[in-house]
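Let's start with one chain on its own, the form predicted alone, as structure tokens.
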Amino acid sequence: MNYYFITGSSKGLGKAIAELLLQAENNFVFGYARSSSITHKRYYHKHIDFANIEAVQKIKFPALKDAKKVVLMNNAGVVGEIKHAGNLTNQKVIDCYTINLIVPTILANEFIKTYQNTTIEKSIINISSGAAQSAIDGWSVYCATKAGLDMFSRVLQEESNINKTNIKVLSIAPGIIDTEMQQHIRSADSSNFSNINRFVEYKKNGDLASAIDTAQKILRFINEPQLSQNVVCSVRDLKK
């Protein structure tokens, strides 16, 4: 059996990935989110608010006697408050760093601790963003957290190589997807986000990818490890 642990599994990209995986009889999915929207005999849901760091620290990964492959997918994320520095709310800054960077770090640490000495196939997939490589006004916290996630992923892979734990690590930018996050971005105040018209045009022109199409590309990276020799990669790297 292949076991997948997916954060943010109740909607958007996380839900689409989980539903695709559940189409195969040899996959079992553990979902982590504030709400549950999937009912399936091979799906287990953990209700959790990732802004609650105490609850996150209690998450443990199970011993899996019949596992052939285990995958941790840190998908949950928030764009946070879209405002220039000086106008940010401190608690919202803390929440964004917690959900986007601290939680994936804690979960990856626990995942490695649990499975590093096993001989099964192991992967950590972090869902990053093109914003990790770009300075976008109003997105200082989001850009910083995703850049941090990229570097954390690089270090994880370096440590796996040194320790010979055979863990494949990827930090994948999924592109622009038609999700609630994009709705939130389009509702920002232009005085705090000079690029808002570009994101409005993405929606208007039909340039946003569907969650299911993006999920299929993410799964290609998992199932075809030769697709990327680099830890930090993008779905845009895939040829049609």
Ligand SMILES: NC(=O)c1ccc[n+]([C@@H]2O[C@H](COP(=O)([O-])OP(=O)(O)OC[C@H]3O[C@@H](n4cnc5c(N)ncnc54)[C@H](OP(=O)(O)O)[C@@H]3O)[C@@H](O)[C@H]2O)c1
The other form holds:
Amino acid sequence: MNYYFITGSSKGLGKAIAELLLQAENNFVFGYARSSSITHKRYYHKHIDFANIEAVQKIKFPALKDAKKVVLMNNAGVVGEIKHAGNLTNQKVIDCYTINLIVPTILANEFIKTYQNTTIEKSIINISSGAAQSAIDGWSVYCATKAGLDMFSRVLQEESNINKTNIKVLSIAPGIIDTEMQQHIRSADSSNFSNINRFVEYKKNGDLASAIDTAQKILRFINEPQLSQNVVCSVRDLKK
Ligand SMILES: NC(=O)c1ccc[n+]([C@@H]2O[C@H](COP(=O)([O-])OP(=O)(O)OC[C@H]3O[C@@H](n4cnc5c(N)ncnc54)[C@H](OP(=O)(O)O)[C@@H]3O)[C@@H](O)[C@H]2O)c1
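After the form predicted alone, can we look at the form predicted together with the named molecule?
Time for the whole complex; same chain goes first.
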């Protein structure tokens, strides 16, 4: 069996990825989010709020006797409060760093600890953003968390190479997707976010990809490892 651990599997991109994976008999998905929306015999849901770091530290990965492949997909993420620094709420800053960067770090650490000495095929897929490379006003915390996730991923791959643990690590920018996250972005106040019209236009012009199309592209990165030689990559790197 192939086992996938997917955070943020209740909606948007994470749900689309989980549902695609569940179409294959040899895949089992463990999902993590505050809410759940998938019912399937090969799906197990853990209700958890990732802002609750004590609860996150209790997450353990199971010993899996029949596993051929294990994949950790750190997908859950929030844009957080869209405001310029100086007007941010401290607790919202803490929550955004926690959900987007600290949780993926803790889960990756636990995943590596559990599986590093096994011969199972192992991948860690972190869902990043173009915002990791681009300074967008109102998104200082989001941009910083995704830039941090990219660098964390690069170091993980370096360490796996040194330790010969054979873990494939990718930090993938998924492009712009028609999910609740984009609704939240469009609902921002223009005084806190000078780019708002660009995001309103994306929706109006039909420029947002569907979650299912994006999920298919993300799965190609897992199933065709030759597609990306770089840890930090984007669905936009796919030629076809
Ligand atoms: N949409 C885009 O255009 C876009 C662009 C670039 C990058 N991304 C990245 O793609 C990933 C998926 O985004 P999306 O667009 O699919 O977002 P989404 O539709 O808002 O879904 C976010 C997922 O994260 C989970 N989540 C959020 N806060 C959580 C918390 N406190 N505890 C546990 N789970 C939590 C949500 O579950 P619950 O609410 O049930 O807890 C949900 O399943 C994110 O990492 C995002 O940064 C998205």
